Structure formats: structure tokens, C-alpha cells
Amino acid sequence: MNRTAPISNVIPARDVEQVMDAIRRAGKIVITTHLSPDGDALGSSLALFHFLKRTGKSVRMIVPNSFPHFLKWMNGTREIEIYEYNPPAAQKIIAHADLIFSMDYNISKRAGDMAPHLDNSPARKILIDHHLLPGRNFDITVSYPEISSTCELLFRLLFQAGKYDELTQTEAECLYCGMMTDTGNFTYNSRDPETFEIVSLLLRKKINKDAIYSQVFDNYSEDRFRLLGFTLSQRMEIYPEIHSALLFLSREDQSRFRFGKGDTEGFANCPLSIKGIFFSTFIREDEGLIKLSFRSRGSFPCNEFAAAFFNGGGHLNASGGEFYGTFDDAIRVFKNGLKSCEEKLKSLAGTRKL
């Protein structure tokens, strides 16, 4: 491998070095994710998993709960220990972990049920993550908000490392997934030339991008598509004179089509294909809480719009909040939130560069 390829080292040396020597030190070592795991946060958990494998590391994977089906086409995915399907059997594990990594989360509350026993645990604790405000209760934290993925973040950390030459195949499909899907196919989030360095880094280990892309964006079902239908039919409001749209779906819209997990991928992005929509949000009912994804383009921040009203963040133009009240409390919350960023909103109009 030609070591003079242009990508910087964003990661501190001594950095690199703590992360490495944590897992020569370690004998057992758990990987954990967010709740709802994603392309990235399973693309780079499962990169992580075979490479620990691959060095002879005993290794463990666990997730809070169950992920879409057209994520577990990649390698590993039925090795995976779901928390939600056998607690105490996950909470063993967790408490005789020496070593514990949580991917493309920031603070232990993004685990769920897990969290707790998570933070009790003895074992030293590493941060992989791109997302803003780390918590403070990992030993070692390498986070990154302005790097498009945590999938990339890990891939810089093991080429920082010296270990892309032996990087295989399995593990650059999954990097890639989760740089693809984060980025959603590199419309977003992916300003820098090295994301796109990195991607032909990748390619060079003989991965088929394009089959990756079909797995995870033509592999839905039909109830799916019916579900998108009515959502953009029947569900949707635009405010053109502010450039924005809402999507929403309730629990009782989402029954009618057996709604299943992952069915509204990508749905927050719809509207940003209508001629001046700048802003979008869908508003979805799940049990026990209201989650929000939001997307922009060009200047506005829907990460600052979900920090400030729905505990949230994430990126620029893309990023995601939590509710906790009513499906409709949820709504009135996001409109009046609307109200005060108009002006910034109506600002966007007229503009040649977004």
C-alpha cells in the first residue's frame, strides 16, 4: 500500500497507539451500538468485530434491539447477540467484558436497556463516534463530529494504525455500507475529497459498490412502497414560503401496512426533491417515545433545530431527535419550532449557492 495517499491524520497519534494497546491488552472485548443500529453504526461495529477476530481477540457483538432486514446481508450479522431477545444472557457478557467498544453513539443513553449496565461495568470503555458532545465516561475517546461517518473514523484510526494492507475484503464491504449510508450515497455529509479517498482505498479491496447499494436500497418490500405512498399523499405538508416540509406517521398509520423495522429509511429525505424545499422533517410514532429525522440542504442546520427542541443532534444536513410525550404534542412542538427559524428559512430563497 502506497502510504502517501492524501489522507491526513485527524486522529493524534498517541491516540492510535492507546486504542491499539487497549486491545493487545485486552482478553475479552465487547462491541455495543446505539439503539435501532444503522448501516454505519452496524457497518462499523461488524469492520470492528472481524478484525478483532481476525487477530485472534475473543469478541463479542452486542445491539439493543433488532435492525432492518436489508442490513444482514453483511458478514457476521448472525453472530450478533440482540440485548432485547435474552437480557441476562447480554448482561453476562457485558459484566465479563475486559474491553468495551460503543460504536456511533455518544453517551450510554443512546444504548437503551443496555446503558446501566454498560456504565457499570469495570471494563475500559473506547468511544468510536462522529457525533457532537461525547460523554465523559470512556477512557478513550476518538470523536470526530466533522468526519461524514463513523465507518470512515474507524477506517482512519486502523490506516493510522498501519493495518489497511491486511484490511479484507468482508471488512471493507461493511466500512463502505456504513460510509454509503450515512452520507445517504454521498448526498450529503460528504464534502471532503479524503471521504472519497477513502472510498477508492476501499474499492482497491475488490468490493462491489454497486451490489452493496442494491442490497441495502433495492431490497425493500412491497408494503414498504405503500407505506411511502401514503405518507407522501396523505401525510405530508409543505410550507413553501419557509422551504420546508413535514412528513408524520402515527403507530395506527404504520399498522395499516405492517410496518416493519427499517421501512421508513430514507423517508425524511423525499421532499427535499420538490423544488425549493430546503428543510425537512418526518415525525414518527414508536412505542414509548416520538423519533425525528431531519434533512437539509445547503446552509441551513437541522442539527442545531433538533438540539434546541427535540434533544437531538447530528450534522449539518442531516441528524435525528427524540420526543417524549404525545404524537400530537410532538407535532406542535416541531411547528412552533419552525416559526422561529423562519426568517433564516425564508432567507434561502434567492439563493444561488445552497
Given for the second form:
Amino acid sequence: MNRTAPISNVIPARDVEQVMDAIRRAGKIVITTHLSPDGDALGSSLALFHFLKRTGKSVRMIVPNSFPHFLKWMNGTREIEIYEYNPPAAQKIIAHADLIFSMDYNISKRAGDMAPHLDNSPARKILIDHHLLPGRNFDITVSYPEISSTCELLFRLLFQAGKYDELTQTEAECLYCGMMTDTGNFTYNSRDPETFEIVSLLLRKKINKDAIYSQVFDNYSEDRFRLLGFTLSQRMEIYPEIHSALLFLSREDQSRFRFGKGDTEGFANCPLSIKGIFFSTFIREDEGLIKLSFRSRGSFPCNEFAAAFFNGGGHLNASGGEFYGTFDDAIRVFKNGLKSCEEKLKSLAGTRKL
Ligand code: 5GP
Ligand code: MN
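Previous: the form predicted alone; requested now: the form predicted together with ligand 5GP:
What follows is the whole complex; the chain from before opens it.
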């Protein structure tokens, strides 16, 4: 590492140049995210959106469906098109794009109903993401699963392209938001010293990191908080011998607390605060499907568990999946899955969390 440049060049210079060249050549640019966009998906997309707009580009941002209220403070959220609200309008924009960015997802399937339209668009396609196993149908792939967040990766790309000096406070805020949310406010996935060098460089853009934390994490409704209390006291099972925990919420439970989008964000992590618990699962009955979230500490591979039993994926310590069937069946499939991993889970005994 060069002493004068605290950030190493993770992305080959040729790839950085290719992305910048694709941007230079493009007339109409579209930025997209995965379903139920989170802080990292929205933060990276909005930072890129502002950067491209500032450099005079015609750019639209389309997300598959709506996002939680605690992310709406980010500059530019009002300009986001929500595919689900008007599919034909979004399809038209996608079909006429010259360049499409896929931010924070590895395969088009993760964009839901928008996926076939992305696949069929004649636009050039660029992936900027940190999930394992990137799809093959991108013209340029910037995929680094070892990087904390897509926001960190986008920062690195812009930094390597020599754009740090011109980066605005707004862009820095969006990038910080995704780095903060994808690392649980820097409590996991964040041991790389360069992650903190980048935070420092973002702070130099005069972002207020404490205010950003509050906007996201101190902005819940009373209902959400009571739902959390209910879930922890009435809907949590602990399996101490296999160091695992389960949280589950039916639709009925959720409507009792007037569930709103994003209200259960972070629930899956809670049982990991219990001594000796290394694997946590949250099963939530949604409309027409069951959503599952998996979290672990240490070596237990959440992504493999999600892939094996719930057609899902994600990262080693955080993954998700879906189940089509009854809520009870989803819980049964999960418990059978746990059984088949019993030996592996038991062997986590005595290990430290990290
Ligand atoms: P969450 O539990 O917060 O919804 O998701 C955690 C991680 O798992 C995210 O990084 C997300 O990309 C991944 N993930 C969530 N749901 C799915 C899914 O249905 N399929 C796949 N492949 N990954 C998912
Ligand atoms: Mn991410």
C-alpha cells in the first residue's frame, strides 16, 4: 500500500476505465436495485444517480418495489421510479436505455418482475455488487464479495477514477448510509482498515454520521418497537445445544401491530446478542410467500443454508430466501434443515463469536 494513498486499487484500472468509458458514451442511463431495496442498494444507486446527473447525464433510477420510510431522507428518493406502481412506464424507460447499472444484486432474478425487461433491453449492462456468484449477462462486472458493501465498492470505483475531490456531500451521505447499514453500524463485515479510511474520507465531505445513524435507526414507529418486544417475548425459540434461534411472525401477528414496510428490519440479528447463539433465523409470513432471513456469527454459512432449503442466497453471515406454501410448512422445512446441520452447529460449541 502506498503511504500517500490510503486506499489500495482493488479494482483493476482497466475495469475502472471501462466503466467510465461506458458512462461517457451513454445517452440514457438507468440505475436499478434488487427487490425491497435496503440502505446499501438505495445509497449506492442514489450516489451514482447524483454523480451521473452532476456530470450532465440523462439518468433515471428504478427500483422493483417500495422501500422503508427510514431511508426516505436521502437526497433524490423522490425522483425514484417504483416499477411495481407503473410497470409499463418503467418497462419503456428500460427498453430505451443505453446503459443499465445493476446495483447491489448479482443476478437479474433478484429484481423480481423487472428481471425479464432488464434481460431483454439492448442496453449495455454494468454490475456493481458484493454478492457471491455474479450472473454472466453483464458487459462489465465489478463484483467483490469481500467488500463490506456496494457503497464501499462504488466509492472505490469513483476514488480510483480520480473523482474523490469532486464528490459532493450528498453523494458522501448516500455512500455512508449503505456502508453503515450493510455492516450493522460497523459491527460486522467491517474489519478491513480501509473501510475506516473510506469513512474518514467521507467525513471530510462534511457528512454528519451521527445524524445519518439517527435518521435510520432512531426513526421507528411505536408499533414497530412493540412488535419487536412481542416477537422477542412470544415468537422466539432458542435451541441452546445447536447454538441457534428462531423468530417467526404470522400475518396476523404483524397486522396486530399495523406492520409497515421495513418494520422488521434488524429483527433477525437480535438473537445473536444472546450468549452462545451463532445462528439466527427469522421467518415472516408475507403476502403470497414466506420470507426468511438468516444471520450467523463466525463460520456457519447462512448462504448455503438459504440455498439448500429456501432457494435463496446472500453472504456467509447474512442471507435470505423464500418459501411458497403455508407458514407452518416453512417452519417445518426450516426445522428439518436445522436437523440436517446439527453436527455442524454443535461443533460451534466453545468457539468464540468471531
Ligand atoms: P435480508 O435478510 O436483510 O432480507 O437479506 C440479507 C441478505 O440476503 C442480503 O444481502 C440479500 O442480498 C440476501 N437475500 C435476501 N433474500 C434473498 C433471496 O430471496 N435470494 C437470494 N439469493 N438472496 C437473498
Ligand atoms: Mn449490500
